[in-house]
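Starting off, we have a lone chain in the form predicted alone, written out as structure tokens.
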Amino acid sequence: MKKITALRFPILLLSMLIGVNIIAQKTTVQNIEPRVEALIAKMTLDEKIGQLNQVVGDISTGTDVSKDDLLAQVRAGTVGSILSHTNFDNKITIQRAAVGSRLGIPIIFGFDVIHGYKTIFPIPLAQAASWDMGLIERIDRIAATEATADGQNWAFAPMLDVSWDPRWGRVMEGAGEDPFLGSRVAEARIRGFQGNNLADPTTLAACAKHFAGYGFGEAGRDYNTVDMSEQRLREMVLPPFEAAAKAGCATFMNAFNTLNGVPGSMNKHLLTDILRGEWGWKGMVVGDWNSFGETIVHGAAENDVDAAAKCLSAGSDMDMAGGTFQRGLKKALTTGRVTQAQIDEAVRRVLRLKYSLGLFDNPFLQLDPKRRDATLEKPEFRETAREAAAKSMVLLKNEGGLLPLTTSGPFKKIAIIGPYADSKGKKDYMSFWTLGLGMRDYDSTKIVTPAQALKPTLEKMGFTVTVTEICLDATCTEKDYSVARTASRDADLVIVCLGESGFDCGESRSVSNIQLNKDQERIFKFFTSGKPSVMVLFNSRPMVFDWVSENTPAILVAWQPGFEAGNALADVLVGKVNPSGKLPVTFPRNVGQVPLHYNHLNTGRPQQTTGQMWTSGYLDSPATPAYPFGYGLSYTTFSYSNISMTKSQYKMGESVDVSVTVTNTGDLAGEEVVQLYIQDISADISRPVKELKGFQKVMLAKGERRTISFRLTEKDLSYWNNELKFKADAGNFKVYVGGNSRDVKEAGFELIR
């Protein structure tokens, strides 16, 4: 006989006594749907709608639900999932109480794990500044073997928003503009948390979010109204959440805002023609905050039955915080707004997730309080996210050579001067969703600071340094300008550590102004003009720095790192690892060129030099970027050269073989992103000048040469016109492969009938 144990044991006999087996068959994907059926025949209707019910947990702000009120409802099978809950032990007697319900129906835990959960990494925008999709995988794999050690059983991520508008705060949650590297990403994402198996321990439900068009508010404010074409939503919106679909997302979750005037959860051509039907999805749809609530505020709803009603008819699930559906579906039932089967159908979808998740086996699956003593903050997760930092970091200008910082350079006394250069505030290096809403309280030591690692580095290699922490809260006084001008004149070289907040990243932190502090600038200005200086920039969207650009020598973006902010950047200052980040987005030179984006089309007149007339830019400021889409330094070179095809002209349905040969041409050995673009000479409609359709990431030693081949079929040649038809027109084509969108080699095919 197996020896049960202490947790197992009571589950075992509440089984027994209210008699529902939950326990002793073993999920299957060949059993669950029976199970599912004959759970649902047992339910009572304020059960069933329990299970569409998503209540908040311990989170210090935005819930009036108190632990024993809360215990009550699970008790009475009223709840059927619970968020933000960080707290492992009363996630055991919720538990309890779950499985000590009438059914004993288990609570499914659920948590914003967008960039880490215990150990933090990158912020997802510097992920996706990798191009690196195995590492992008294993981050999340580390975060969903801490997350599931933790009691959380479905990650609220990945966020797969394309968005165009650095002003939009969520900017840093996704992948940057584009829908091709935004679908790869996705789809590393969903493997590192939901692995070949969810019902396997260390493994979380993933939810792809936010669907659809959120990050295309208007004036790059959260939740605000979206407003465009269905040629627009099938190109740049739609292909990351498909790639989800296509992947085996378990969940997705609503959007905030309206698309063409209908909330994101009450829309039935999303949910039910598109996700449900188009791509043959079967997963669990889920609100976010109260966002069938909100359809009321939206003006699109008349109240909780109206709501209730339109949502769960579109095919919305489960209500995340708002209490909707339990104050309006029962009426909208009785009343004729919904049918019994609909209902029946959502349960099925909550019902099919926990017993996938393994829930029903065992409900304290991830409830182990050893295994989460062993697992949490592993050394080597840490390693993991130093690796990260450093491959995410993105190097924007090197001239002379700059870095590596080197004992055979020039330069013997270096200041690290900034407001970021030894922060220990817990607001910074990380973002919103590591610090705030009192989801985590982190001891900030756990962060390394670029003083904290830098400095013992250099001064290894027999350099002297200084830190000088100036301008706390990125505000400088005439005492910092002081200290910084003392600090820089004493130095051979300056490290500039400036940008933001972590804190100013993340939902509703949206700015209307993306320009780098004036105070910051000013540093740079009058106390290290005509000084060798390096700005690291610490960042959570596409910045402002004109100036900077113009008159500093070395420039990198770190983005908001995580834990080893300082390791990371300690290993690229100084050459131990050679940077690879190329940028996910495009960085303007003002925010009035807002929104900026390399996929962009050509208009009737396109502008060929800044400020010629009659054409498509501006009086005041070039329409080219700052830094484009794609863009990124290696401290080696590499050239590209032999682009070539295997023909000139391909028929309809054949694939198109491209090849180019990258060197590196420099003295070290370094990774490039290899990056295949086209564009769609003459279509129904116009095509944008360049949409990228492959890449590769590879290091090649000092002087090495390799061929690298793309194949592109026909579905990468087709795209939505105005018929809605996705199809490949006949006609020519331009392709382009190079290190970004912008300095490139180009060839060419014709596409025959």
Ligand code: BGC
Contents of the next structure:
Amino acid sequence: MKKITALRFPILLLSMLIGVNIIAQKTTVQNIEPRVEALIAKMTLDEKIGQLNQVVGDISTGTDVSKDDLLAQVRAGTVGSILSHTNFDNKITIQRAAVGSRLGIPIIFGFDVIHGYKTIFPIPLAQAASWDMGLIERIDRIAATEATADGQNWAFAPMLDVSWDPRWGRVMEGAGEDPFLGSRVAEARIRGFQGNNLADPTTLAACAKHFAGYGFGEAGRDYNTVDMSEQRLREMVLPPFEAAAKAGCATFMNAFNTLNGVPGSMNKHLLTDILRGEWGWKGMVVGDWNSFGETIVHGAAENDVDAAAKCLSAGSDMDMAGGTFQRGLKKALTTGRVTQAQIDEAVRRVLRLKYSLGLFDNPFLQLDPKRRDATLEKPEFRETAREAAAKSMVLLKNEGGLLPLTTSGPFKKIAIIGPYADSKGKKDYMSFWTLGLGMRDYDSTKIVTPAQALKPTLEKMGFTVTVTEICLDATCTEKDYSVARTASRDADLVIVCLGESGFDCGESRSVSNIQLNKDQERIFKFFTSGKPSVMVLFNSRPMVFDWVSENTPAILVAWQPGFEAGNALADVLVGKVNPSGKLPVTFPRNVGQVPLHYNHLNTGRPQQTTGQMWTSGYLDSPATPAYPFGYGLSYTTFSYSNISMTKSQYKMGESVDVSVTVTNTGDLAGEEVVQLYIQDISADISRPVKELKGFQKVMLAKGERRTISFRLTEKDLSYWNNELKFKADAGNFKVYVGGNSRDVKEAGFELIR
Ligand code: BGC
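Would you mind giving the form predicted in complex with beta-D-glucopyranose, to go alongside the form predicted alone above?
Full assembly next; the chain just shown is listed first.
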């Protein structure tokens, strides 16, 4: 029998006193339903609506909860969940108040656990660039371990919005442009958060967000209108959500945007027909921040009552931070806009989640101060953060094998310069999720800057190193520039750290220009002229840096790497880690090409060469990207040969086997992401020129050759046709295998009935 802890004893006593036996019977899969029903039978309408009400915690105020009215609301049973609450002791106070309320229903605490909780990992887009699902799962396992130790029960992650638009600020929070890669990342992240058992003290409920279409806002503007065919929705937007539903993701979150005119929170087609109907998903749907209330601003609801009725009827359950249900749902019921059964169903979903998380068994399971102190920011978490940051970096250019840096090479004196060389305290290398909004007690000393790690590492190897951080704002002085000028003049290799701050990307941070800003380009030209150089880009989105691409021999995309930025960068630049990241998004040549994605249709006039008239292109730019989806170099080289299939014809339903030989032809061991694409060339409708259908990340020793096999099923060959049927068409297919979406080997087969 479990020991009754000091905390549990008063709860037990209290619950006995108030006559509600909340912990005597341990939750099991079998008894959740009867317990939920028994509780619902005891609840008043206010208490029911209370369970559907999620309120904001101490996000901006850091309030002393005992002084504000949050506790009173919790005691009255009119709050079911609190989001963005950081103060640990206050969480205990709040949970005590909840347990002491008439029915003793515990609060569920939700938080944006986007790329780590206390230990900060690379941004999600960077993680996707690792194409390493085991690593991504481990990251969220750690994030969940920390978050649950700090009293959080529920993560508002993963964000599964596919996006083709680098202007959109939230592109940093997703897995990029591809629904197949996005689906695999979704599964890995959900496994990481939820493990095998939601009731485990270290697991968080995950939340698939934002359902749906949020990544396709017109013109890349956040929250903007989305209008797309049902076919594109099902092909490009929904697959990661379906994967999440099938992986048992406990909750879903609505999207802010309208989709074909209907705001996400009141979209019955998405929530009831597809999510709960077609996919058979049984979890709870939470709104996004005041998204129920925003249905009124969208002009799709008249007032709180109308909004509450429409959101609940569509299939949304919990109202985040808006109070619309609090103000409107009762009247919606009394005026017949919704039924008691509809309210009960939403409450049931909330209670089920709380039972599944073990909150009724022990509401303080994740509020143990000892566990908190023993868990947060363990040194081994930082090791994973370092591994993750290094594995997500993408080497775009490495002329003449300039990298990795070795003392046997031509360089002896290295200057490290640029605004992101040593930007301690300026909130770089992170994201607004981990820095802003008063959400964390942020301590900049936890970040290892590039210079802090690179300088000692390179010096130890025998290089002479100078570091000059160039500021870009009004505080820059002539002296800063002249110091850097001297340093770069004296050096024989210049490492320039450019990019954007983590604050330049994220929610409500869309931009109309994704060009590396002019000051940085000027710095780059000024300090590197005539010298070999490496550009290290710290970025949250695909950026345009055409001048640099043409004029520097080496480019490394480091993204926003998190706490271990510097160590990971040093590992990659000196070759301790051989880069293996591949772009999960296309890098365009200019913003005018956006949206640019690899899985486009061919058109009737595909362009063969730049400038070719009467084809689908531009007069002033190539139509091709600067760097394609899936692209990334290694310090070694790989060759692909012998792409073969077992047969040239396959019957519908038969599995299609493809194999390829990959050889490490360089001088070092290295990892390669072997990518499999298909093209349906004689379908009933036009199909994408390539669709990712498989990938494997493999480590090959120097000279090693390995046969890599893939199996395609009928499902992989199927698509949503114009009659909205998901099916494969008989006819010819091409199969491509390679290390990116452009440079591939080709085979083909015929699918017959
Ligand atoms: C974002 C969500 C987030 C929520 C809570 C909203 O503004 O769109 O993704 O989970 O805030 O912080």
